[in-house]
Amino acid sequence: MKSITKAIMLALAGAVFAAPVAAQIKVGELNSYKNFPAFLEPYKKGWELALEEANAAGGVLGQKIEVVSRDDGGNPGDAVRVAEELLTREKVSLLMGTFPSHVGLAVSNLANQRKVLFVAAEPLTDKIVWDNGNKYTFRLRASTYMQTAMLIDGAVKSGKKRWAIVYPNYEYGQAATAAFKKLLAARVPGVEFVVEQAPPLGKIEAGAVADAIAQAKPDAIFSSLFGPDLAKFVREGNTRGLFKGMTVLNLLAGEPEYLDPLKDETPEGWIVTGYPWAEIQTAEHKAFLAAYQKKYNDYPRLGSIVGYATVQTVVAALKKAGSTDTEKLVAAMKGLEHMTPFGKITYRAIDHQSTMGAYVGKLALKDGKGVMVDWTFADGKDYLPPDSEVMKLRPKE
């Protein structure tokens, strides 16, 4: 008896040892997260805290989600090496992330090469949903066109004629520059553009880049410039006095993540796309603010609504497909809605992007550090381009 009671024991103690491992669903995330720390170490706080919500309730598909995430060094031959090794190795059903333009769309190329699905989350070139455009990419955040487009009323109303720019030298400040002089010049007659300074990203002799502008005399500046860069500016150009009576548009300078650090240094009365975090009282905001700050102890950036809304995208994704199967994912993601800390979006089907807006508004100081005032919620759907001009920009798949 004693014998037949102990197999019985080893049995279902084999049983359980046998039993196999939960499935769980593979997402392979990568970013630049060693170049650029103050937008991407929020970000993964975000996508961390979505990905644990969505597993408490429940997963998607009666699975859990696991997340494989890997540093893409910055540049786009790492980003291709380790997005192979996130499909071959770590057999992710999709890729999600990146940073920079030029990494977004060297990833995105490969997607299209190896047939995968990829949510590019952050990169802000147009070229990965038009010139660049393919079947297996789609894009979460407000492009560079949409969020220079977002400020052209502000130059419009300005009545400014002759502008300065200044912008990072890769892809994300060409295209900046691009858009901004054609959105203002159809707006504007005989508007000029009296001077270009393209310091190289992260390289920035922001002294001497202050003074070519003020040499020029122009009566406006439009700056793309953002993190250390934008710093290094507004210190040399607050020095020289190169702001005062200017009027300044600059393309995500209200973001926390770019804003805090300028401290009592913050120029007043800038133009500005960003995130007034503290402000905003939307239901699904609070939900967020609530959340994050609960499980962070932090208050967030840009960044962190740029990740949280990236998992966000990938549940909705994997429900409306019902499955992990590429080309039935490809099919849920256009037309894609879902709700995100900043609302409602859609992927639109004709060009793969989201409608995700921005906050638009000026640049205050108050208890010796910036902040975004006279701010407005500008919705992506109403700065893009019309159809027509969609289909001629972007390749046929």
Partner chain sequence: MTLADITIQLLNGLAGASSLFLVAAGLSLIFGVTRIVNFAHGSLFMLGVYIAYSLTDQFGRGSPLAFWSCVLAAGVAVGVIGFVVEILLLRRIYQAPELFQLLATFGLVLVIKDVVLKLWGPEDLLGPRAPGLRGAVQVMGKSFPEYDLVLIAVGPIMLGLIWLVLNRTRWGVLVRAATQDRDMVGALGVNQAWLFTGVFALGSFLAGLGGALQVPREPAQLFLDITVISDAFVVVVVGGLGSIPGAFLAALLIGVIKAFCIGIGDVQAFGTTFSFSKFTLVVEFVVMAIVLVIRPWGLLGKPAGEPRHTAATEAPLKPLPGWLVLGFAGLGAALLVLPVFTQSYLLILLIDVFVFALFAASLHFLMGPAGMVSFGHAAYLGIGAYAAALMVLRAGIPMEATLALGPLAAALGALLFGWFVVRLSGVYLAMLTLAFAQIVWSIAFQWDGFTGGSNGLIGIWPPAWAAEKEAFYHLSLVLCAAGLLALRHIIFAPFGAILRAGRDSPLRADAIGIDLRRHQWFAFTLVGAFAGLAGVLHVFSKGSISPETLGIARSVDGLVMVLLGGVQTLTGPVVGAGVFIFLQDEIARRVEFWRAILGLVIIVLVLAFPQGIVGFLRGRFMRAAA
Contents of the next structure:
Amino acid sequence: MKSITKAIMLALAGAVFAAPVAAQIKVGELNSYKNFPAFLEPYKKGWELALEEANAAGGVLGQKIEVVSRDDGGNPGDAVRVAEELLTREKVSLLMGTFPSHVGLAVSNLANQRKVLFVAAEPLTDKIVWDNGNKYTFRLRASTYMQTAMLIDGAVKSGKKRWAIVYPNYEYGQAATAAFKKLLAARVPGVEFVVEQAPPLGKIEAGAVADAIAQAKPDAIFSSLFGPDLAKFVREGNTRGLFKGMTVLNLLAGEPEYLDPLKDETPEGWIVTGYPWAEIQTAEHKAFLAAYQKKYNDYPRLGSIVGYATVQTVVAALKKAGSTDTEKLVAAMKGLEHMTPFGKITYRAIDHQSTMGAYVGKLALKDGKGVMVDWTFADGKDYLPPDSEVMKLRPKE
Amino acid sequence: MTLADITIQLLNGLAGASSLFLVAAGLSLIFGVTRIVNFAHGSLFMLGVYIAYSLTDQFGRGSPLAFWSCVLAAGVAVGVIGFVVEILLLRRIYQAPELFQLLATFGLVLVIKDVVLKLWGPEDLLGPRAPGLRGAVQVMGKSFPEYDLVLIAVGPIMLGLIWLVLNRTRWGVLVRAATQDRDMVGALGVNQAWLFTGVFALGSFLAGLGGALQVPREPAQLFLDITVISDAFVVVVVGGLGSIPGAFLAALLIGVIKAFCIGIGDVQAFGTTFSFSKFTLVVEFVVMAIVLVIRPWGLLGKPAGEPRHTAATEAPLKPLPGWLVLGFAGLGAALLVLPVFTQSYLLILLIDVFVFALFAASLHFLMGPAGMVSFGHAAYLGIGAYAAALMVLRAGIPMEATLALGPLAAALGALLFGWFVVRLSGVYLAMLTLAFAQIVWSIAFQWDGFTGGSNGLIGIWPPAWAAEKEAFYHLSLVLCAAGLLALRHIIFAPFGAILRAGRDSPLRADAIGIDLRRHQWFAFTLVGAFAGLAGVLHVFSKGSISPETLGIARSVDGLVMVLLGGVQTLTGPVVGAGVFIFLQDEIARRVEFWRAILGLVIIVLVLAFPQGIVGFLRGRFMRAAA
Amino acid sequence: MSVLAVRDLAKAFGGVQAVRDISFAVDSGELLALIGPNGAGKTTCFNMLNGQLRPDHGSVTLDGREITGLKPRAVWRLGVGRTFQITATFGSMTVRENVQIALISHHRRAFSFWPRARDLYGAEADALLARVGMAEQADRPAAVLAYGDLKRLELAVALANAPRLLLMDEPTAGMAPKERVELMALVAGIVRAEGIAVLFTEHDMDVVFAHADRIIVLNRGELIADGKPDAVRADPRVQQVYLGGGSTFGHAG
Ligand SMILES: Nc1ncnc2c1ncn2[C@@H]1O[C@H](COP(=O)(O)OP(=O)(O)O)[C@@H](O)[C@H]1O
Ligand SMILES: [Mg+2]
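The form predicted in complex with its partner chain is what I need now, so please give it after the form predicted alone.
Now the complete complex, all chains and molecules, led by this one.
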């Protein structure tokens, strides 16, 4: 009897003392979920999976990680407020996320002001690490410049000299176009850019654009269209025979988010950056794929990789810093190395850009669906300008 | 461009115009008869695309008959949705003050978007090509899609059908009569409610059909609603409100101009390159601005008669009773000392509330007392903000000076645009403000080297003394409160009283020596300055600025705040701003489908308080006091 | 010299010649009635006199000064008050405020930002309202007034700038017969006391014959008679218009 009472007492005491949840590390996450659900729903699944794995493995620094996630409203003004909410009310130790470039920049700007680490997951703009780079911001994804550079080999190999360019009329498209022209002109003497079309994002008049390109008689096209603009352009171009005998390069078009909607319309032979998820045979990707499919009964998109790797970065940084102190975290982020489903990445100390790569290959049709073939993995570290140039681009700290 | 190129681009323009015409015709009919500015019209179009996608994907791949049946069925389905929306929602609020219905349709936009996301998922859905029209025909040696040729024919056919319905049926005659004079139809003993329902259903059907026809041309996706709604409004206004042939003409005009801008591409002149392709970003708004400046009633519109009063005239303004003055003073004092008690996020949220309260109040000054509805008020918020940002970044001017210079810049912008704007009235006026706002937006968006382009500008923080949240909170509170008081004071001052008088009766104002246009011009400028002040505070509270601050969405936010609070009250915009920002903040944090919930809350508020929240409270209070 | 002199005034709307080459004059202290069947062109004539419409040709002079083509607000500044056939008042304001607005404009305080409008010229406004018998209603919203009261309010507003000339388009329409006579008696009193010239249109012939010093008759845009009431009453062309036109002379409208 006595022992039973004692046992109960012990159990109760245990319950009472265990009740305050083990201390948690809070990470603030914000993204434009409602504005870009096609990319960001898989992204969310990605980071949730990584979080679950990290916590199942005991968390970091003896604590579990809690991600406090918010919709940032898709515009800088609201995003800054949401970030402030995460910082002041939720008292998160660091921030991660964001999708569109202007939102990413605004949050990065806030992070700099509030002196808090910000891991920018997706924004592609070169400025976030270069022109507007700051001490507290690090970016995961391969930038516009890097992904454009990855396509240059294909452009050079094609031997084509008369190029048409089509891009969505905002910073990403403009930056991709500028980088492409600069890099290609450096490698192909006598290259000509015969026509440039810059339709407004999401509002391409695809038929007119296709005809205007044909009118300039190019023998190759460089496109940075994506989403609905890409789908419209592909369909109109197909119907009008624009792509016959034409070399076409298209940033991002191999990403499942943008490739899958094309279905049987997928233009064969286009050289693209993307993510051939079904075919990647590395151990780290296979493990990721299996876990993802098991948890969600769905295949991953590129967003899933970005979300997954972002949390991996956060975990690795916390481990390396051994603390949630911002200055220690920032120090840890410089040169941080960790594995991702895309292999090992490094956050460069020089410009806070990760070396995460992308897959470059050709589009093909298989069973009425678009796939990437003849792909290779382009490691991000090989597609960045020389350090001397990068130093010039980035403001002094 | 060769002749063949020109021909092809002409055909492209015509093909693009057809479905736009259908959407615009529906919008025009609905506005003509019910006077509802239907923000949800783009959402109905989007529903048309999605429903047609599902139908054609399932049943429409086989034969042309099956395909076209699916397209028609999608249109009908959207018509039915419109029918239900009219009966359940709009019918209950026709008596509310002008434009209030706009708020309900804004709520619908939010709900429909999330419903579509829930039902169809986030991915773009590219539908099948039309059976029998998959290929291209040769036109002067170039391939042109067969389907586009059919579309080119659909426009005039539908124009003819609509004309027949409006001119050869009794129902159509009633619709036309109602467009001319709503009261008359009531007098004719026609059941007005069913006429409205019918028109709304027909307009919705046209929107849905316009969407369905696009399925072989573009994927179903979640941005279609906003993309289409602004284009449709432009077409309706350029063509002339209520004029179906006008809408047709305008759709063709804009479609063809766009196609030619694309076809012309880059042009070298005077040592620089002008990209007509980039110009497509705003070309429709530039066309609209030009048309409205030259023809204030659109291409085929008729000058509107004296504005009809559908709602009760607002009650005479009275100074607040003493207890309310005390109440507001108490509230102000409480807000001043709030930071002593909390350092939390509440301060940050309140800064947003203050800034948008001032913005909304400045818009209200225009919409209420001055009688000029603006759909582009964010332009002045943005000009103030950009001016301050540029002064700080490019000229090192301190924040203190920008607090005066930013509003000045916004006022100058308003002075320039206002000169054109005050020559118009009603929806035309509202759309011209929108056109100017879009032009300003496109400049900020395009001018990379100066305004930072689509990314905007960052690194604009207050100086050390105001950098702490608490200090900036106080600064915003004091300046916004001062702005609000000043606006309120002006409404009661002779200047404001004359504006109100002119809104009530321009005829009488003119007959007692008042130059109403000059007053309105000055009011437009003045209000621009207040919006500019809100903009300056906004940019320093966020540390950055991007073109979105100038965009349509921000202007609409302002409208929603004013209407939510109640346009016929002076405290309404402040309450509206507070409610809207708190709601958005709270709901967005708590639920995944926050957009739909926010939309539903707005719809519930609309139904519960058709005079706005403050209008409702005042009504209650007055009744209680009586 | 006449306060108002009109020469060869004409206006056409498309094919309709609303007013054809009419000439007449009004002297100070004179009440001139402009009568004629519906659609005769009376309102159009008024609209040209106060600048709302630009005449096709002809001239209007006020105290010998050419005012043709001036804007209504400029005409008003020269001392011409007007009431409308369909009343035009400021519905969201009180009766007193309606008059105060006119006074603010008259005193050129329209661009004033400091005082409250309701604190300006209150006494003056009340005096004007008292003159037209609207003192009790001063605090009511104009939007809820009975039609006759609106007409009286318009009169008070029209008197706010101490006009030399009053243009009154059907000032008593919508009033009970007794009210009409009262109102016109009031107007007549004011006119005589201050030497204002009045041009008014009126369908009630009792009112016209009771108060008009002189009558001009318009038919299909043409001036067909001009003279003392008795002479006009006896004019065969006038009788023709009213009797032949199907309406009864004396109860037209
Ligand atoms: N703005 C207008 N447009 C076209 N016709 C008009 C207009 N105003 C008046 N009219 C026509 O001019 C004629 C005179 O009208 P009006 O001056 O109102 O007559 P009254 O005031 O004597 O009844 C009528 O035939 C009327 O239809
Ligand atoms: Mg008349």
